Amino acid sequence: MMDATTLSGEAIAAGSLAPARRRLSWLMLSPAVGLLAVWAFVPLAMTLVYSFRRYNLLYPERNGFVGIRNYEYLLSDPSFWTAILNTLVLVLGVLAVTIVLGTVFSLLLNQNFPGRAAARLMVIAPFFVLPPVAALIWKNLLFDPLNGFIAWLLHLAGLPAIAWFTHVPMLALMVIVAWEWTPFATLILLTALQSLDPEQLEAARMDGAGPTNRVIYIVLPHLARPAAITIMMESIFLLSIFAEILTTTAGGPGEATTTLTYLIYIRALLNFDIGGASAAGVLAIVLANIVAFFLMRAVARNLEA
């Protein structure tokens, strides 16, 4: 058997090797970390630099420093504020729909019934459809006022067809995006429901609590934390919705569905105004970080409660 002196010697040797191992670990990780840093910060730095310059791809010779003029022009442009409002309406509307439907679907799918596995698969499947494909399905197969499925149903009911992308474009866009993201909310909330202690529900039932009271006072409070996390994660992605708009409305009619992301696309790739688009991109980053900051604080308070 080894004595105490031998053991202490081995411990000292292991302790002396720990810093060397840490240095070796950092050395091996440094190429990947450096690549990620370049990937993240170089485009951000270039966007920040171009936001202070006059640079149009059609007139590359007219290039120079203009200070905050791009920001002044952007903040005085009504299109910018319309895009901000459209972005907020889209994000808040989709969040409300996905959280409500996700809660309902998770409650239903948590019950025992024949074909539950197939029903879960069908509910979650839309999340794996590519955004342009989902937008084309809704645009051509469902929302088309002449040959769409919804128009056919309205015709059977004796009602006139609706030109969705003309009369209610933002509502149509919200339906498409909510259809894509409801499975995500359902999956998170269903996972949270399965962690609920069934003995707690059984005790409430034996105490005389009905199904409605059990849902209101036990199930919904249990879902508060995962719902807050779902809202935070969805908001980050919904702020950058683009493919659905490009595929269906192209920001129209007029500016009815032009969000901040789509406004940047118009400035950069349609108007070739790299300086103005960069300024809009910087403001979009600031807005996204403000939203993320408050959402993370709200989620942190929820988790500490």
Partner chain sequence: MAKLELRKVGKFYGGFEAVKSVDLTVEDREFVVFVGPSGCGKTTLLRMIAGLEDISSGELFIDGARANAVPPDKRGLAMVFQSYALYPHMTVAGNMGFALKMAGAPKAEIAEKVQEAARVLQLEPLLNRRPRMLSGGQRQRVAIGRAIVRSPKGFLFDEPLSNLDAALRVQMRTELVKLHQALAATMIYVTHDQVEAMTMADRIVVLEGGRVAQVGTPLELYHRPANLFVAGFIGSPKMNFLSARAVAIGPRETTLELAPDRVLAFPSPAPALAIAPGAAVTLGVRPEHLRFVESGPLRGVVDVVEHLGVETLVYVKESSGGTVIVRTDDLSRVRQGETVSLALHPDRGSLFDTAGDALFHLSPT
The other form holds:
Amino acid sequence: MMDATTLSGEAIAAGSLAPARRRLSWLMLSPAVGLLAVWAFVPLAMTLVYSFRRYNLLYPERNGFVGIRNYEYLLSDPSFWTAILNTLVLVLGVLAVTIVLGTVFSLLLNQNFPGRAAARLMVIAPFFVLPPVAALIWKNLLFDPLNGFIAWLLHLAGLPAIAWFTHVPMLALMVIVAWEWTPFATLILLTALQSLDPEQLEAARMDGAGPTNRVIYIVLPHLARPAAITIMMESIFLLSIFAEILTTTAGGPGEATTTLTYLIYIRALLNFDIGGASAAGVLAIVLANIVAFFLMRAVARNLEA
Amino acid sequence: MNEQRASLPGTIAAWVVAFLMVFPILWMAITAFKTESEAIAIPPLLLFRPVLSSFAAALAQSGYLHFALNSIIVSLGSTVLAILIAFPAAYAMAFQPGRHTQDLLVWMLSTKMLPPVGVLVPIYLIFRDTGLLDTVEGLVIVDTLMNLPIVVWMLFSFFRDIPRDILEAAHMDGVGPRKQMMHLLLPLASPGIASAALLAIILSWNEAFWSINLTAAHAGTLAAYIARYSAPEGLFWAKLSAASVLAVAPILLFGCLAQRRLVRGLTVGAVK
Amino acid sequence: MAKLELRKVGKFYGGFEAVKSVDLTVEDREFVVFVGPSGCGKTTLLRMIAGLEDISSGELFIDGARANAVPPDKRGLAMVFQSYALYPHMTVAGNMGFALKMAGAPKAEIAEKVQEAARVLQLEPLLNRRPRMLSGGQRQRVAIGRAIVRSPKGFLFDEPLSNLDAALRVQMRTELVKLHQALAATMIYVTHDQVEAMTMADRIVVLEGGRVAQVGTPLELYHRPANLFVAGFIGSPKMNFLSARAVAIGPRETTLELAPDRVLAFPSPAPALAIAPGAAVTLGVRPEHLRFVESGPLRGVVDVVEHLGVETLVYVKESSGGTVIVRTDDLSRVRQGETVSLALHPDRGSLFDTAGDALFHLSPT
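Could you output the structure for the form predicted in complex with its partner chain, given that the previous block was the form predicted alone?
Full complex below, order starting with the chain above.
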């Protein structure tokens, strides 16, 4: 590696930058590194500290170290378990739908057909819609049981209207979120498909694999890794779904659509229970880190390649 | 060799899928050009005289332009800041890599994996205590930090793709570091910088969690505005649609422009 | 084993005619090489034989049966791709057995055939590895192994050595020739490298602009090129082309004028040349058929001398303006800047008319 010499004009041995160069290099890195370090560690540490304290903004005087009582309280709270369950249903359900649809859509869009570029943009467009807008389009224009488009379709089919957010609130929420995130899966899988060596498909054709077998034995294995990465990226984002819930169900009815993220929001900003919300926050971080661990391993492996 | 043409069923299926996915956006756009009574008509009206009155009403709504301006300031401001901070860092990592460069990069990316809700409490309290709550500056800071890892990564990957030979040739030709930067690096990396910027703008424009939780009437962005707008104004579909169209249109355009390069940014290079 | 017949086979891409009415018979067990510059249609022709491209016009027969509409896997042909096209997620054994698995062969039979092919190609220790853990040469062998396992009637190779380094390429060339002998199979091999073509082929098909320029054995092509294109394409360094005028065409002797006062005479062929006296012709002489003499029909100044060890290439700036290459083993005498005189080998060379077609060859064969 002689990268450093390019700009310095000095012959510098591999890996060991001259001190002046090294200082400059650190100077260039330090704003980004410093800011991110503060951003990553300070609030995290604070969350951790608060989670061991009694702290409610409504009663600021009653405040002190309570050990793991916030966690005990949280873990014995049925609302917490409902939220965890809701989170899992939302995340896993949406993941399943987006990966399946994303695979099918990317295979369809990877064909050579007239207007392909336009069709791709149409499929990807929902990803760029502001989350509250996405929620409101579905809540009002499409899902409304009286005047909504879907109610009319059901009426045409001779079926009764569905009060989506009353009777199947989680399903309705999942439809919205899946609509937003299917484009993401499609876009990534489509990109991956385009990196498939066409000679591999031809070799498979010579080997007697028909269209279906080519998909099963060549295309799907090729998509396995990008799909895994899509799943990991998406789960990080899905774990934090918030605006869609706020604008449609506000966690209800009852606690039917209260996810962990939404629960923390309620505890922290509506009930001002800083200690309890922080304990839940720590658990959310742990949950996310499990996913992130695998994701970062995949990313690091790619950096080496 | 020539790519094989899709079969007719394949073509139809692809177009049906495309139409179904875009339909909600399309329907919103159509509704925005209706009057309020047309908007809720059953059966839904496909033929009607388009009017702009809903747009006028949305724009006349108290504060719409104010929130739109906030969105523009926050997304542009945070993007410019993120690029200014990321550029030297990405440059140093790409051209003067040390032993720990890769670990550093992976660590930077891993900060993105922190769920915002995990640090909602401390950030809210810090903002409250420093007077940053409901300020544009506060939101710019948050969005900058949110996007910084992705911007660093994108710039790094674009720098790394610049062939070393070109810079070495310039060096042999006696072109100094500053001129290398101005005449080679910037032009060569500008598509990369542009796509990093585009992605950062899209992400911060569409960022809803922090803008809803950290702002109110003063510094709210369109995301926060529309989320709040929904409750009292929910019944005025045409006006709501018009406001939504205005809020979504610029980013939709940007997104379509940038879609090719977005995959690299969104998956931090794990999928090429 | 397979005999292939192409009758007026053509390929159109929209209005572009990539392959123009090719007639060709590939005999059973023959090793035929398609060679030509890039864009000459050689790969398209191969892909039409494979069934990966539709045949726009004309007919393809495999063992006497019309095969235009037969799908690729039913033609009994196996193909080795330029990129090898190994399936990255399958082991070497999985790659080699894939075709049999698709054909629904029992597991034991697949394993046996894979084992057998692996033995021939010395791949046995690698059977459980993935392609990305293999070297270029090993991947190449796996790709060939995948073809062998199917026991095809014929093998198709699309520039299979172009991704290997020079030393490995020479080695694989020999291995492929041995493999051809061992399998006694029909092979069609596409390359842009005339050295590969010369060293491996029973017969070479030279393609130019989608058309067959000449079909023949390597030595036929070398000594009796049918036209200027083949003459120039086969052989390295290239054949020298000298402009000349036929001044006298007698019953016994034909005289060419290379330049005023420099003439060249040789015995007339039978039948006599079908050109009028005074017609312009091109004389083709290979570099090794020129030698330095005291006084000869060619004169010039030595421009560059390249010592290659086993031979020496001398570039002579000829007095009429062109450059003539001389291949000699003489290391001592010629120096740069020296004025030299050249003579032609008395019974080697080719004569071409203005259209570029060969008129006749002075050649022992």
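We call the rigid core the largest set of C-alpha positions that still match within 1.5 Å between the two forms. No experiment lies behind these values; they were computed from the predicted model shown. Residue numbers count along the first chain shown, from 1.
>> After core superposition, I'd like to know whether Ala292 moves between these two forms (criterion: C-alpha shift of 2 angstroms or more).
In response: Moves: yes, 2 Å or greater.
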